[in-house]
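The chain below stands alone and is given as structure tokens, in the form predicted alone.
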Amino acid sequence: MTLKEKINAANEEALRRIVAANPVLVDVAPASEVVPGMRDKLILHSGPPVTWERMCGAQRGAAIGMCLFEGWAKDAASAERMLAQGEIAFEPNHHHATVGPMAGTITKNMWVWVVQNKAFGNRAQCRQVESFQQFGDYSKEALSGLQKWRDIWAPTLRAAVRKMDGVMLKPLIARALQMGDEMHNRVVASSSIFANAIAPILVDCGRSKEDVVATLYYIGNHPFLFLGLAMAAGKAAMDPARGIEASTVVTAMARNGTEFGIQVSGLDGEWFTAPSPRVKGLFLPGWKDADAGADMGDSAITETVGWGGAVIGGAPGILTFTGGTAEEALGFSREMRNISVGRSPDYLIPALNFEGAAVGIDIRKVMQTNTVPVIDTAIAHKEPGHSIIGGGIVRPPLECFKKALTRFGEKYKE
């Protein structure tokens, strides 16, 4: 068998595993209970590995916030000293079968969504999605949202999810995609479907009336509620495609605000990085491009699995967040088909005549076509202490794919 034949067979197997994924929400739990390798004085973060010295402003702010949330420090100044002196360890979420939005910070007492891929048995986790601490805001108001999630919302959701014996996510996602979601920054339909499904169970889940009412308000008024579930589902779907000999399929794209990194199935465990790019988009009132930090977050796992930018042509409502036109959005989804191994039989795009979403980004096709994936994303401030400032469209550096393909050639010589 030639190398080309080996690669094609490996990529077909990667595609098979990705489309066979059956993500099911099975729990909501403290990270200390479910995240592999979680320990005290450890902050998991988005993107490839990064040290405090190289960390961007927003991720630094989020890390300060986690020190305050955990009670490791009494104020921001002492938290910053601890972090600068190396008293707190940093490791990427992806090294722990976990993902996190924007700064992605997760510590032992942060509760996470737990999704099991029933087709392969593996699990993945993601923290809650909000618009403050994950962007670097460490104010009391920002931390209060984390505390309510820890003390009220997450434990109440856990009781309901367990009573339901899990929530199947694959049919929910397929339905939401046909209702105008793209599973990254447009999750209005999926959030509503999930809230409607779990609300009747919440009412009789054994928690106090006050906690149930508070949680019902939370899930009923959170337009980004489902993003955390989508990210965990995407991670759970992609992990079985890791480590396939000779596969050129991308298994992760992640950014820490300093570097953009990708991982490839046939080169499992290696990161291929380049400077994190700037996001082109729209800003909330009072903010401008000069305030923005570079691209950040693990949420590009949605594009990796075939959602987000791959299906943005079917989600024109997102353009109010990212900017651009409906025609451009359709063009983005068509582009993604040119760099992918195949199509999804389950996740269909009405605006593209119900064609399946592009699945399995191939580093060879990226380099052959000089086309990098399209990612829709939020924008964080370049300095610590701020909440979300905007949203837009970003593309990975081509250099990541070039490095990966070069390394692949070194490893798999005919």
Partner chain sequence: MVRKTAVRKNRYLDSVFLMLVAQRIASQPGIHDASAMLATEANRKLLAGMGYGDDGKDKDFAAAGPNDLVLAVEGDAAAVDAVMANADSYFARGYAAEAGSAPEPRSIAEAVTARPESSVAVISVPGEYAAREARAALRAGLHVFLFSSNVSVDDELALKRDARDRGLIVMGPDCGTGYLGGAGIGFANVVRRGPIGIVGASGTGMQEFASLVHRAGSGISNGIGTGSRDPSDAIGAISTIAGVDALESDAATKVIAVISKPPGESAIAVLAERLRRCKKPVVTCFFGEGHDDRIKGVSTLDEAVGAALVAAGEKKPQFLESEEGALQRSASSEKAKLQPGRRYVRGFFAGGTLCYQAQSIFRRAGLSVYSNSPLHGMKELTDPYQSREHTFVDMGAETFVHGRPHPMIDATLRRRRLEQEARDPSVAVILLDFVLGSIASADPVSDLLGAIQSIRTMGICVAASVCGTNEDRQSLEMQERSLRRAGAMVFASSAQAASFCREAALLLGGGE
The other form holds:
Amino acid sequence: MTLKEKINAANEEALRRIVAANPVLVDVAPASEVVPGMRDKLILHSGPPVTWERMCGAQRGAAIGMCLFEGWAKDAASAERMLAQGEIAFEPNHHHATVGPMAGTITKNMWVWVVQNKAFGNRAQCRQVESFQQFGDYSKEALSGLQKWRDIWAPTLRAAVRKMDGVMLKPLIARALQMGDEMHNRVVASSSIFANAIAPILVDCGRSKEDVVATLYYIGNHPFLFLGLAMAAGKAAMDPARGIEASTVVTAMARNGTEFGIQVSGLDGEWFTAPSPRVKGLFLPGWKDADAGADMGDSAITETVGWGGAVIGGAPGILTFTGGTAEEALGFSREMRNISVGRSPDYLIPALNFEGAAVGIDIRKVMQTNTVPVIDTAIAHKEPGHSIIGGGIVRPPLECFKKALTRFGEKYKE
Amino acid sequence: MMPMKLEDLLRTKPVFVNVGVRSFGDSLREAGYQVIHVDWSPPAGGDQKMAELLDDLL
Amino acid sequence: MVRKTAVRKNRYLDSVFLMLVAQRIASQPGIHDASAMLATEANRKLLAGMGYGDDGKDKDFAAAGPNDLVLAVEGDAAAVDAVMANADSYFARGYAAEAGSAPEPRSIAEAVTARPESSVAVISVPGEYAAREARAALRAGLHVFLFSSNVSVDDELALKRDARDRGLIVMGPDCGTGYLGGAGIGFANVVRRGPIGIVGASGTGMQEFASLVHRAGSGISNGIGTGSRDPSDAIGAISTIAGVDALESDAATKVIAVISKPPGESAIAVLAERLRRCKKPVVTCFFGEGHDDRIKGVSTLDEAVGAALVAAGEKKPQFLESEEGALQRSASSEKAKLQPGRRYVRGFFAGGTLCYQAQSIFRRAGLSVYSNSPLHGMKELTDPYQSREHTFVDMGAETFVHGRPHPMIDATLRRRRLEQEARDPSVAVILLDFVLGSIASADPVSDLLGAIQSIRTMGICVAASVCGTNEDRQSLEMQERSLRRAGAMVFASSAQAASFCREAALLLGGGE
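Alternative state: the form predicted together with the partner chain, after the form predicted alone:
Let's see the whole complex now, leading with the same chain.
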């Protein structure tokens, strides 16, 4: 078999594994219980590895928030000192079968969604999605959302999920994609389907009436509720495609606000990074482009698995992100086909004549066509201490793919 | 795919792939021939070394 | 008649989409009815009521739930089995895409995947990328028409060898014109199909030849361009020989014309050997050079057209007969109109081969010409922007087209040059060619009309020819009419216009 044939076969196998994924929400649990390798004084973060020195403002702010949340420090100043002195370890979520939105910070007492890929048995986790601490806001108000999640919402959801014996996510996601969701910045339909499905069980899950009511309010009024589930499902779907000899399929795209990193199946364990790009975006009142930090978060796992920017043509609700025209948004989704190994048989896009979403980004095709994936994302402030300031479209640096392909050549070419 | 021999090609109505200047394809299309246009840009952003590597891998 | 079900676990599809799936299946021959739905309890009951599920013995059906899809089909046993064996393809297929909605492929390989019946790649990317795309095309099983220039000799040789091994041909690099299966590729004129096949290393040479054949009432079977360097020793005429091979076995071709600049010394030996073996009559036109004993040929395109027509059993038309006496007479009457001191012929060519042919015609009369693209024995025009004595400039040469369109498309440089020449008191005759056809300017004569008129005002003679046919969108007749109206002398071919200039030059005594 020639190297090209070997690569093509390996990529077909990667595609087969990705589309065979069967993600099921099986639990909601504290990270210390379920995240492999979780320990005290460890903050997991989004993106490729990074140190406190090189960390961007928003992620620093989120780390300070976690020190306060865990009670490691009594105030922001002492938290910052601890972090600067290296008393707290940093590791990427992706090294722990886990993902996190924006700063993506996860510590032992942060509760996470647990999704099992029933087709392969592997599990993946994602933390709560909210609009404050994950953007670098460590104020009392911001942290109160994390506390309620830890003390009320997450444990109540856990009771219901366990009672339901898991929630099948694949049909739910397929349905929501046809209702205008794209699983990254538009998860209104999926959040609502999920809330509807779990609501009757919540009522009868054995938790106190106060907790149940509070949780019902939470899930019924959270437009980004499902993003955490989608990210965990995406991660659970992608992990079995890791480490396939000679495969050029991208298994992760993740950003820490300093660097954009990708991982490739046939080069397992390695990151290929370049400076995080700036997001071309729209801003909430009071904010402007100059306030924005660079691209951040593990949420591009959704694009990696074939959602997000790859299906944005089917999400009319967030057309404003892409410049406003449906044609432009469809163009993005069509472009993604040119750099992918295949299409999903399950995730169909009505706006693209019910064709399947592009799946399995191939670094060779990216380089060949100079087309990098499209990612739609939220925007954090460049300084610590702020909540969400906007959202928009971003493209990974071609440099990441160039480095990966160069390394691939070194490893596999005779 | 089995390539079509030149002498066979001369007997058939050729089907074109146009790469580069669009008007070459347009004039063939206007003359009633099937043309698929390739939306071409320099491979690997014009990086010759990358392009050579791609030749081996893709 | 049978009823069968198929269950797809954990699969969601929109109910309207499922109705479309059911409709498609129901329209298959031998199928009476089909349903595709989510296996909710209500739907299972509905299907059971229609006789599906085998009274509970169909285990998959009985176990299906609201997260699963069920396909239920009724019809002739064989037809139902065929549908069931292929069930996923019905789920996978979207609606038929609307015309034009498919994105353009980003690579040749993708294009061929999208349209496997593709047979020829037309490549006009910048030279530095051209070899790579040509390789990709060959690998995808395509013949290559390579318009791009600036491809290295090594790349050209490698491409042509690769093509030969695959039974394919590389037409080019630097290939301007081709006629394949009736399609005119690149710069091509609309010509009738007929018995004469061309293998040509020169684009405008092929255009002029094909147009003259058409105007003579005959036609072209196929025209295979080879690129200007193919007959050199470095390449060894690989594509020329492949073209001759193909035309030899092409039933529509009765006569083969080989048009090129003089081949290299070793290439000519190989070519001569191949042509000698050819089962069909061959006419060669190498512009007066390389005609040793090995290859007998003609010196102008007009002679080549005449010889090819005769070999095909057709009549040589009147307009190809340029009688020397007549040319002499009109040259002498033009000379009479010139002011003293006007003694030089200046030719500015859009067609490189036509520039070459004109030099060859002058050389045979012992006239010397300066050119930026000098024929063997002619003088090099060191500054192509500055004429000297008799001068023939190939306006399509690299110096002029670097970063701007070819003079066949954009007349700017030629117009400027004519304005410059109009101020030169030593100019007696300006020789021009106009090339019609696809890609070329929409109205080539109009582009230069103002310049021609001002030249005429200065009392300079203008001799012109138009390469093309009345079927070209620019129309030969209309272009010629505009030229005449502007006071130009219009000749039936480039060779005849050059021959007129030769007579004028001999009378004027300008060159040595």
